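Quick heads-up: it's one chain on its own, the form predicted in complex with the partner chain, in structure tokens.
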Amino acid sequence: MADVVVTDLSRHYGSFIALDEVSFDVKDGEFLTLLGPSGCGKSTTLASLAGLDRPTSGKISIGGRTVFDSESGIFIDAQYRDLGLMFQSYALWPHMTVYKNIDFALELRKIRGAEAKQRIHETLEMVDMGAFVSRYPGELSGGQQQRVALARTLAYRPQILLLDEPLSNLDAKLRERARLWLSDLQRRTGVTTVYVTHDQSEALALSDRIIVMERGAIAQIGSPEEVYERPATAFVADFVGASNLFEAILETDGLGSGKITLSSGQKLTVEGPINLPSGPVIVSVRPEKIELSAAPDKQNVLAYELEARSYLGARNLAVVKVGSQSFRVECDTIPGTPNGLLSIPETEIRVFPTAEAGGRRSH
């Protein structure tokens, strides 16, 4: 087990950088996600990571050895890193049954006999798979495979787990039972793990600590809860948690707590600290923080009419209309009525600046 520490890494591919300066840490025994949409460089850094790809700059050392330094001119091939990847293609062998497919890198790591045998036996264990050593890749589901996949990269024990969309072969309810089973495992073999993703809910349920990437660039670093209850950034906030964005104009109270004008001329208020000067802002609201059917006397109390309605099993889904804004609201019962009343909690609603005045980054 070791730690990764990151320093402003950057891969170019021509003109295009697909990485931008990207730095952060992982720390022994952690869970750390990379979320973003896709082509925001996850497979990249990973990639990197690995020994796979030489980036065009930066430092990358784990376990507090350098295996790349673009300065001094270190690359270590993923070849001499001993690291364990998982392929979102699971790459087992073809040709080899599960058991060899296990045994290859325990073989290059010259043990053998008994031991390997256990191990193998162990790791499959592990996963569910014991019963299963001597089937061939293609005599497998797609769910198997997976488990084989990752027993293949926790047999010989590597020092750090990459992990690129390993669920995402995989149909909505395996991947449900997947997700569980792979974070009791991280946290039974307590390997230092890095998890690729585009998956928002995936990250939350599985990360000690998330990575949201953009375009090349870290949006924001934080455990699950600090992303989706404190996003970052606009872009953080709509990607993870799918929020309510609209623009809005600001005037703050000098006290740090201030109010918004939507579009349709309605204020609310927003609590504070606000590190925003007045102007166009981007404001952000969750829509299972929406509280429809308020009474009249609560916060932020908003007139709207109901536009559409889809029932999501054990909630529902609701579009509303207040003014010429339309809002998701997700809650447990739609009223019957076409029109009433919704509120927004203040404490709810954030505000970003606005692209063209504070860039993606806002801190």
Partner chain sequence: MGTALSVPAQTQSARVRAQGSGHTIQTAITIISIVLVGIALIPALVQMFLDKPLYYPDARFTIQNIVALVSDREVTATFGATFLFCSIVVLVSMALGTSSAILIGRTDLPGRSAFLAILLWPLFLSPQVIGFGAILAYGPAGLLTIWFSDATGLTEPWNLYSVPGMAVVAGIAATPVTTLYCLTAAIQQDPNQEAAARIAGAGSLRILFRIILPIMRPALIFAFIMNIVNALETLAIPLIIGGPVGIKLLTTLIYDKSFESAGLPQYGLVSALAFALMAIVGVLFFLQRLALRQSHRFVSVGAKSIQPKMLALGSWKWPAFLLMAVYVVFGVVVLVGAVFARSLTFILSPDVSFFDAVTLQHYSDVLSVEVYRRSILNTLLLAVVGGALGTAFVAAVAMVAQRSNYRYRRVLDAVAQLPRVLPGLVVGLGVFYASMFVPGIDLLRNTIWLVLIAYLIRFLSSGYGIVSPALLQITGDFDRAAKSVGAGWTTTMTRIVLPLSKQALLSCFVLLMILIIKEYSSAVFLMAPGSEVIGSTMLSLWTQGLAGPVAALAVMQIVLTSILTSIVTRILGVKLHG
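The term rigid core refers to the maximal set of C-alpha atoms that superpose within 1.5 Å between the two forms. Positions refer to the first chain, counted from 1. For clarity, every value in this text was computed on a predicted model and none was experimentally measured. First, how it differs from the form predicted on its own.
- The two forms, fitted on the rigid core, differ between these two forms by less than 2 Å at the CA of Q200.
- R109 is among the residues whose C-alpha shifts by 2 Å or more between these two forms once the rigid core is aligned.
- Once both forms are fitted on their rigid core, the CA atom of M96 lies 2 Å or more apart between these two forms.
Could I have the structure of this protein in the form predicted on its own, to go alongside the form predicted in complex with the partner chain above?
Partners and other molecules omitted; one chain follows.
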């Protein structure tokens, strides 16, 4: 397989900046996900990698080969980059059988005869679709069509697999099963994969690393655990998973520790190191990190009033009020009393500068 290196990639459409000097690498055999809301630049990045769009500036190399370099004028067309690309639409030919759909992709690459036949059967078995070789796309479910489309892409053995929201057309139950199947397939084949999605559950479940994008720039790069547990910005904390975000006043002791003061005047201790000056900040606390029915000797104990509750099946969601501040809390059980104590561990409080609420930054 191959690795990918992207350096200072930019894409401008007139005065609009779709990509702003984006740099990252994809290791050989890695599953890397570009995650972010609509318009953040993730699909533009994928199109640039695929050769379907010409960036304004920057450089892209795949497997040590430069496929785009604005300074030297290099731009290798998509058909010569040896990439596998799969979109939301599976684009299967409705008048061709499963076998013919895959065979046509091989024919375009001049792979014929016994080798073509072997590849078709190998990839169909790989995606558990060997029994459907004579079916037409209209006779398959959405999940089966997705597997055929992926088999067609894998059959010509691309260096890099580029996937743009490939599970978005599946229902929720099937999408969850498809994540497990796709993750297992990628591990077995070892193909270097760049995956685009706005679904943070997909990103967390599938990825070796995640790039969170915001307004054409990279907000954070890290493992799923790093991005979820240690978000680099308030945007990442809010976008990846649920989070209680609120404004507070930070007081630091100059030694890396500090306290935050809520709008109600109550104070919470924050575990350091804190690299921000005293003053207004944005605070993030995950709903599942807040403990209801807390003992008085726990960390950061506050009195709360229960405002609302929702049953979510495996979990419960409570909305509680602390002074004028509301918190969402995910828990196994909700206390039966309307008032009580909650605890917020010092290690689970994240503090960000207020400028991040409307800005962006790149790492």
